[in-house]
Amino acid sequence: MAALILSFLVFSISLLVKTSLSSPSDLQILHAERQLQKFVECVLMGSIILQQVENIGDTPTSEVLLAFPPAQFDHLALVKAAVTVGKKRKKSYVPLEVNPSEQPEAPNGTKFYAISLLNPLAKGESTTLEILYILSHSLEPFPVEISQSESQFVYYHDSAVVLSPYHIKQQATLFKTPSNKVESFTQVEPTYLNGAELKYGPYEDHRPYSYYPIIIHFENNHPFAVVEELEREIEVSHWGSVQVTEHYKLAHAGAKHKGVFSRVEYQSRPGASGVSSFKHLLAMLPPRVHSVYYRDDIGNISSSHLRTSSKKSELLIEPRYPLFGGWKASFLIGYGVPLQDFLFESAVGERYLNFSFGCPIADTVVDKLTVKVVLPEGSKDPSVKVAFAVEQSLEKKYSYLDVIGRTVVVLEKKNVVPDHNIPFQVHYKFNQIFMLAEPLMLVSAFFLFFITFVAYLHIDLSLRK
């Protein structure tokens, strides 16, 4: 902790003292508005961002940087934004590219992702841009241990002002906590605490690269599920299904517990005893799912309740037992869903699969995310679309009746957040002929089998002439 704070302090007196440095562009920022509100969400925090941009310079500019510190920065799970287009009711907002960028010139470290803008801004013009950045791990349970009877509490660091290469005029900070009860906070003045809702500023004329740490440590009692690992795996079958296998490493990654776990307590007092375990974890699972189940190492598990119906299907799953801090569990999940819901043919004769990528828990963060894609025997030149960068290779699986194997597209992706789960479509080639190849196995061994018994019943094996 005390070397967390100290970073924070050296990062904060770096950018104080470069503060003369000149803003990468002529841009400035009118007013920026930025709001923290999803502590609530197991281990994330998002922040939505409001910047009016104007542009001072005599040249037009085609992108606006967004500047983290390097502790956040290792932490981004996803960047996105936006251009707002009209006013009041008929404001609408169109998505912009978003594109980590190299700054070779920046303060301490400090990184960039650069967001290109639809038109490039004249001198005199403004744009108004929403930026929504979701950091995961972001929160740090303090004290480390709690007992069973305790609550939990976190601590979050940041900045009372929006870290920018550029000038700021007006900017103001709100932070939403999940309880009213904040045991401490940095003051920046102006600082306001109202309930749940800490405001820091407005504060006038910031200077590039201006940064205040700050400290705020909360109550926040909503469990820290955490997949270290997911696999899954999706089976494309032509003969009418797609079956999905998908095996979890869950962990509850906020404060440990401490104690003997007391069983009694934990069910005689549900609202004091135990209040930032977990016991329940919901599963969105597609529509039309079938031959659902769900088991661990030591077998099937009969505590859980699903409900499907035309649009969305809900797997209520309980583990073997409650999840407290510093504790994991291993189980499976699987089902299967109508192949003409996910597999379509292009306009160029092509197959591809089209189904959600993120983790279908919800509000989890996920360590590390594979997913195989196991594509019919006989499928060739596979490719992958997906909206945001993951790391691709192919493998080779032999299944039952199998000659020459099935690709495998293997696609793996870290820190992913529920923002991710989204479609994604691999596409391939197929040709028509390989459909008979498992009953043709088929046909010729049942007569390999019969030829073979034929054959038996006319050799006879007596020693008698």
Contents of the next structure:
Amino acid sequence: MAALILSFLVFSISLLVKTSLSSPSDLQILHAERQLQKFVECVLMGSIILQQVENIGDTPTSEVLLAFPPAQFDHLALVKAAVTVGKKRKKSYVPLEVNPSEQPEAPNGTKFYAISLLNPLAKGESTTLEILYILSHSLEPFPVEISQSESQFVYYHDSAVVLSPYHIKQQATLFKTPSNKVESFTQVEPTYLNGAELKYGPYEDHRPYSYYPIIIHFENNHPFAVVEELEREIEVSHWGSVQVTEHYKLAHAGAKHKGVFSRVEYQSRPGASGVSSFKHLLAMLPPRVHSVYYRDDIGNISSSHLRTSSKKSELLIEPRYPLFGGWKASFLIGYGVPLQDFLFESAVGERYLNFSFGCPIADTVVDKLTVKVVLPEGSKDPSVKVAFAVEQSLEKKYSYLDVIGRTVVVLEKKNVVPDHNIPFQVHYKFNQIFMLAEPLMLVSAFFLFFITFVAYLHIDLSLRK
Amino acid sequence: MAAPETPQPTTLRHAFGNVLSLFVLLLIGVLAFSIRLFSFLTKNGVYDFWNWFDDRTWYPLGRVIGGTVYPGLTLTAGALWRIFNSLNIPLSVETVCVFTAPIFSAFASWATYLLTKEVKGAGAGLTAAALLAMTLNTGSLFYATLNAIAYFYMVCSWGGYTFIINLIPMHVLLCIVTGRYSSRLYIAYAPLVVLGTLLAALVPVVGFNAVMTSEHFASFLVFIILHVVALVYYIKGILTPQMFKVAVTLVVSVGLIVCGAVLAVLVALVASSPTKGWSGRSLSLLDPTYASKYIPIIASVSEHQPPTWPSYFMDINVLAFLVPSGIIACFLPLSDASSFAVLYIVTSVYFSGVMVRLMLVLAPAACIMSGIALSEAFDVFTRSIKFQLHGATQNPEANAGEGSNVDVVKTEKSEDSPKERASRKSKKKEKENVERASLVSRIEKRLLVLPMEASLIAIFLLVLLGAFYVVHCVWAAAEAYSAPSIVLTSRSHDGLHVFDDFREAYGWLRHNTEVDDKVASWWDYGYQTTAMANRTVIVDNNTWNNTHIATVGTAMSSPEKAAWDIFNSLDVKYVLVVFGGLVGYPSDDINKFLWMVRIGGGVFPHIKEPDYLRDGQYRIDSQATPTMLNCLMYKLSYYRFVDTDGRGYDRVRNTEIGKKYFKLTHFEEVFTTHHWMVRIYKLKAPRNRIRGKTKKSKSKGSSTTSSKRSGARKKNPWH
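After the form predicted alone, can we look at the form predicted in complex with the partner chain?
Whole complex next, starting from this chain.
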């Protein structure tokens, strides 16, 4: 306990030292270039290139802060940063660590991410950073309700300049809309619209925390398939299979469908009617997948196709009905994969499961993802390695003929995008002898059953002879 | 002795195959509802179950589940589920429900086996019957009690228990009349009536009906008669013959007066009730034409229609031909038990002839009978083979010197030709021969012997027959009974095409409407809507309130505005219709529509069936009556149908629809499934009262309909 407090103290002191070291105004940015474009259906991907981040203060700094308005910060699914090394031809990227950071004195509740540099930036030194971030749910449908024949338009709110705690000498923002139809946009001179490209800037010499709110209103008929809740249950059986069950709650998060749904128009004019609706989804499953099923509360859904090859398996699923804005559907996908593809033994003698974290359905955002790894009965000391922050907890589950229950590792994460679809590992210890427990139990139960009958038939319980 | 053992497994298998299929038939119908009941049961426990007031159905009346449901199967499934889960076997609710059926069919076939064994040696009711038979033969009070408990279970599970409670008294009466009264009969019957009635009254849905309705009357009457007979026998035992004669005259004269008085009172009581104390369903059993005359709602159910010959053949297959021979076999030595079997088959044949649904009752009886027939046939054939083999081994010895044996062989051979003829004729003859044989002596036994080849071929043919029957049963169970009627399939040149429209619509309702929304549809889809769409319905398959169903029928057969008024007063948000015209699905709402008219008209006389018929013909083409073309059901079914092919050709009725282009003013289409089989409409919110506009919309309607509309509004039951 004492050690813990001590380490906490040391940690907080070091934090204090760090923040005092990198006072925001010590840096200035020569040139910033931001680009925003569609990533998947309702998700935007932004990239910022900060050229020549220069230390103008006296003390060396090892942290660069990224600022986001609070509304945007909540929708950030992912922030990545890399430093560019070398000149033009031999340019290469070295990924840097990015963590949320608190700055109490920031104006208007601005939120921050801190990029930790590889080497502290001494006075007068400069570096170039590339930042990539993904914003989900940042497109707001307007009009909120549309009828079957209308297209879907959305709003995007942002600032014309990059929000930053540093002085930026020169900057520009490029916004790529998915179609040529831009209804309106806020003018912050100079602003140019060229087809589907909207350019704000270049702007010179903006003070720290400058913010020019803009609204862009454009057509976006990409269906907003959002998985509101996804629960993946990965059950490991040492008898040779990993069984995955995924419960989906799917919704069309775009402009709500209003009034009549006419099947005759939907069927006869597929191009013009219900353009923002969708009727199938593609799930990428691991190769060598077997016993795939696709059902919901009221039984099997017959509209699905599975294509398997040695590299990957593709499951094309069709919900029971086409999804229009605001409509929902829930379903269940289950499949089994061979154990040897995913379970390995580490050098220490531990076993570990290596499985992908995110949602297998392409082009969707998951609002709340719960991954449950059900370890075999009798496994001990589970530990998880995930590349990003998740909430962890442990549960017990009783399945067929369990006596002591199975350990379940529960991982929860909000706002999951396809980029989170990377493997994670669960390490645990397991004694092979436990595999035999249940078969032995069954054998002995049946044995006892028959023995009792044999005994009953051979014992004469009558009092008189 | 080895011979009689062979037929038993076949009997068992037959019984199994058939009873299985029929049980599945029963269960599928109730399954959707059961699952819902059952999930409630597992969540809330048994006591809440009895008091459960279901407000999701029969809106706004609701339904007292505990008092209106036969809880047997649900409770059984619930108990199974509990047991499995306590053993850490996490079966889902649905799985348990589905597997209850095979478990029960296994029980049923076991019970059939026992019964058959008793006779020569249905569902839970079968157990009762089997136990009764056992009691008759053993005369044990223990079995009699078991019998009452089995009867109780039957009462819990199915309304068909009335069949058993009438069948058993009939049998007892038959026994008494034919002078077969014995103390064993008394022990078998008396406890059943007393205990059974008490137990049956415990089931909320039966309650005091167990003593008050005429369906149970027979059992009490026979109960009294039985006691009188028992008393007479007792008195006869203790009195001298002369004294007995005096006593008889005394008792008979007094008894007649008393009986007459009691009878008069009873008749007066029964006659005072309008349906003479019989429920509609039972009346339609006794008088097959009753239902179609008076209660359209009972007649409208396809299960209650008289079966066709193909359906007999489909359901019981070869058994249909084996049953008569089985009956004859039963008569040869007529015992208490076999007379019961005969009575059982005769009554069940009658009842199954009235209603398809009661094929369920026939199945076990048919199984027993044909089992007996097969067993007899095998008996004859195997015995003759045995005899032949035996004779063959003895022949050398006979040749060695013993004349009598040669004689035997000779007589045998001389009997061969007439026997062959007999075997060619029919099985009945054989049976008679079997009986004669068992009666007297070994010479006559020799008469029975068939030639080796003939009996071998016959056995082979019988086995083949059995095998084909098993194949048929498996096919029937898989294709006809297990194929859910909710998912339709059609085979075309490019493979299997699935029509999953019902679940598409229910799924849509489940996810995209408010939890409290009420959905109106014809009652056929009530259980499905509550179970699959999880929405409140107005009427459902438990057709306990005729007026409420008639209200929905009236709405469907009224013009749009009047229908809107009715639905709105019922707080309905969505109206669901089933339409098969695009893909040719024949059991859609348009084909059921006349029933809606009839049922609606039965309660609200302004709906008249002739208004919907042109010269007594039901049609939806251009010759159809304006009332038909303007009723809600027509409009909801055919709304924008003409846009699909340009001329509105209905593939079920094989005609072009009468009114092609029309608009809906009070309803809007909110969902139509992929094959148009289910269409869901939403009631439009009432328009703001702008004087000019409402007048305009009124003047649009044709004069005839508007006059009808106003008339309808006056008589609208909900205002």
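Nothing here was measured: the structure is a model prediction, and the numbers come from that model. Numbering follows the first chain given and starts at 1. For clarity, a rigid core is taken as the largest C-alpha set superposing within 1.5 Å between two forms.
The Cα position of Leu50 differs by 2 Å or more between the two forms after fitting on the rigid core.
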